[in-house]
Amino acid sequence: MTRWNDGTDATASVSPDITDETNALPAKYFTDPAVHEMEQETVFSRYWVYAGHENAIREPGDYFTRTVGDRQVIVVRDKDRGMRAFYNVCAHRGSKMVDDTPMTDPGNANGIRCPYHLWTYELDGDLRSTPRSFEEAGMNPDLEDEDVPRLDPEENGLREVHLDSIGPLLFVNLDDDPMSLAEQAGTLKEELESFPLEDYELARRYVSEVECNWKTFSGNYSECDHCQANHQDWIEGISLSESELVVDDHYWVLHYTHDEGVEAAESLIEGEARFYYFWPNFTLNMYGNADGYGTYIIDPIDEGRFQLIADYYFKDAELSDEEKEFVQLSRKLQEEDFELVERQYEGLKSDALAQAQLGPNEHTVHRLHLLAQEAYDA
């Protein structure tokens, strides 16, 4: 049932099951600055997170930044072409490295240089050089030159941070001892490696901030009970009485059928819409009417804003007009959400609702809401 904001704090942890009679996560956790800063650790150094798409670093020594919470990660591909992660963070003095480099405007280098000493790492992650001033003592009178010890080039390195891939889309995981990409990622890896992913360009790019909490967005994401009334122009062609909602362990799909099929062969699924989130904080979106798929990345900021980057992939680059007013109407389709979720989360902000109450078809926000409280308790 709901429970109203009565001033008992009387909330339940959400149920296992959406059947129980309260099982949505209490108000509290979209609104608590304390939460936010809990989830950096519970949520966003335990789980993989999606770093960038592998297609924006084709070469050796190309590279790019993902800022996790408060910490920075490099992406590189060394010079055996494998893809490397490491923190932004200089092994000498633990100086920031390189400037914010965006995947949409990835950079390239022989070697990491930290500006502040100019001490110099190989791609793979090891010390190359320091200047002559880290080799003599000749500024301190205690010491001879021959009494310098010589650095140990991979005990000096970089920290490295975990990273695997599932087809061209790299995630990176902050923990020490994560579990496997793939064991977090079930059979969602093998279903989306089925697909030609890596055939796309990144075509468009866009950066929103939006005020309220990321889950809220998330939860709306994962579901289209709303559709009905709020994205009629989206829903057009669109058989939502014959959508599914597919719900594992930690990601969800929702299939849409439209009305008549495209006709392009090279299409991804071809008159079947896929939206599939994955937990924490990452989708990919397959339109089934057009020849591409989507990212999105949904950033928390802080307990009430997040970052929406949302990359559209197709086979070139260059959009074709058809391509380009499919965008826009995607692009609306987010603005239309945007408002809807601001509207959510002025209402949890008043404090009247404790806890909500979930219907029956919204098990996939039930399994969001489960997850998050899951990574609260462990």
Given for the second form:
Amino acid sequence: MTRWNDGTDATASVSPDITDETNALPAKYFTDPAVHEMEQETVFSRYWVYAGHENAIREPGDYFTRTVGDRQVIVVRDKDRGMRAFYNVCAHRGSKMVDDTPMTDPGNANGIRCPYHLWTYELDGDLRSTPRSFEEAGMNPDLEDEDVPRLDPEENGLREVHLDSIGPLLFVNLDDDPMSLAEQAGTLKEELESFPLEDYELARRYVSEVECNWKTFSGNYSECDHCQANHQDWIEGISLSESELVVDDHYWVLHYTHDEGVEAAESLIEGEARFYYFWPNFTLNMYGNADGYGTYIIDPIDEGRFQLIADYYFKDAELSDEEKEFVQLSRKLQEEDFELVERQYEGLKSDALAQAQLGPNEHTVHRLHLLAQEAYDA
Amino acid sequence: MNQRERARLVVTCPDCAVRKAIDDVNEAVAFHRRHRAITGHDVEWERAELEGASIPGEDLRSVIAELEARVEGGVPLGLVTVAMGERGMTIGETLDAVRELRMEGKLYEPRDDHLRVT
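Counterpart to the form predicted on its own, namely the form predicted in complex with the partner chain:
Below is the entire complex, every chain and molecule, led by the chain shown above.
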């Protein structure tokens, strides 16, 4: 049931089953700055978070950085062509080492060097070398050069971050002892790996800042009940009534079937668009009528703002006119959604509503809210 | 600053085709930093009007010196990017030039993201 902020401060837990009651996550979890802080630990430091696409760093030494909350990792291809991730923090005195390096403009280095005192690390994270001032004690009268302890390369190496992948999609986990990515992804891993995602190149990245909580946008992405009223160009040619929502433990997928006569990409299931949401903040968007796919990263900035990082992958990074037009349509849909979620967030911020309720076909949104509640309570 | 004036501050990334209305000039700097960290793109002012007469001076330091006479507590970095934007510089180009002057000791920050000439 809907609960207004009528002085009773009454809210309930998210309904365990949407066939019973339909309680949404209480509104304060969308608007409270303390919740944003809590989520850095309970959500973004515990679950697997999308870092980037392997195709962006093909050669040994190629790297990019990815910031999750206030923590930044370096994702690098090592000399054995394997993928690794490290905190962007020097083992010497904690300096940030490499500058912000987006996946769209990756760097290359044969080692990771901290500019502060020039400690240099191998691509596997081991300490490679330090300047002579760390090997000799010429300025310290209490210590002889031969008494300076040798630094063990491994013990003084970089702090590695758990990294795993679904096809070419790289995920990191900041927890010391996380559940496996396979466990979090469930059947999503096998399903996505059945598509040739690695055959596509990053062609466009659009980044937008939106004035609402990240979960507000995530909820909007997870249902299409709003599409008839708000995305009239998009729903043309799509049979909404034929669509199907599948909900698994940590992901859900919205299938939409195109009307007859709409051509689909050969590499995707013909006539079908698929929108995967992978908890906590990653989506993969297969449009059905385009030979390519998109990903969204829904990164919180604070409790009232998030960044939508929208990446588009096509067979060739140079887009055809048709592909450019397609990306523009996608941007238009984003703008339409931004207006909707900012409007919703204005209402949530007004403090009139203590707890919303979900519709019977919003079981994907329900799953999102339930996962958030579980993370907070864990 | 009232609501109508707020809408007059808009930054844009031409590469991303995104626009952002902001409340305060220094928010443009924060937006630029976040945006550049993720995309490598530079951000520009689409719309921003300085109150009063336009700022004389061609080089960055003299522009900051002129602005210093108009505001207390140091010149907001965002305001400098507006003035230099009128001279054709992007926000990123202005921030790079400010850093260079700071490294030369010609500017200092009395507080975060506010500038004074030395």
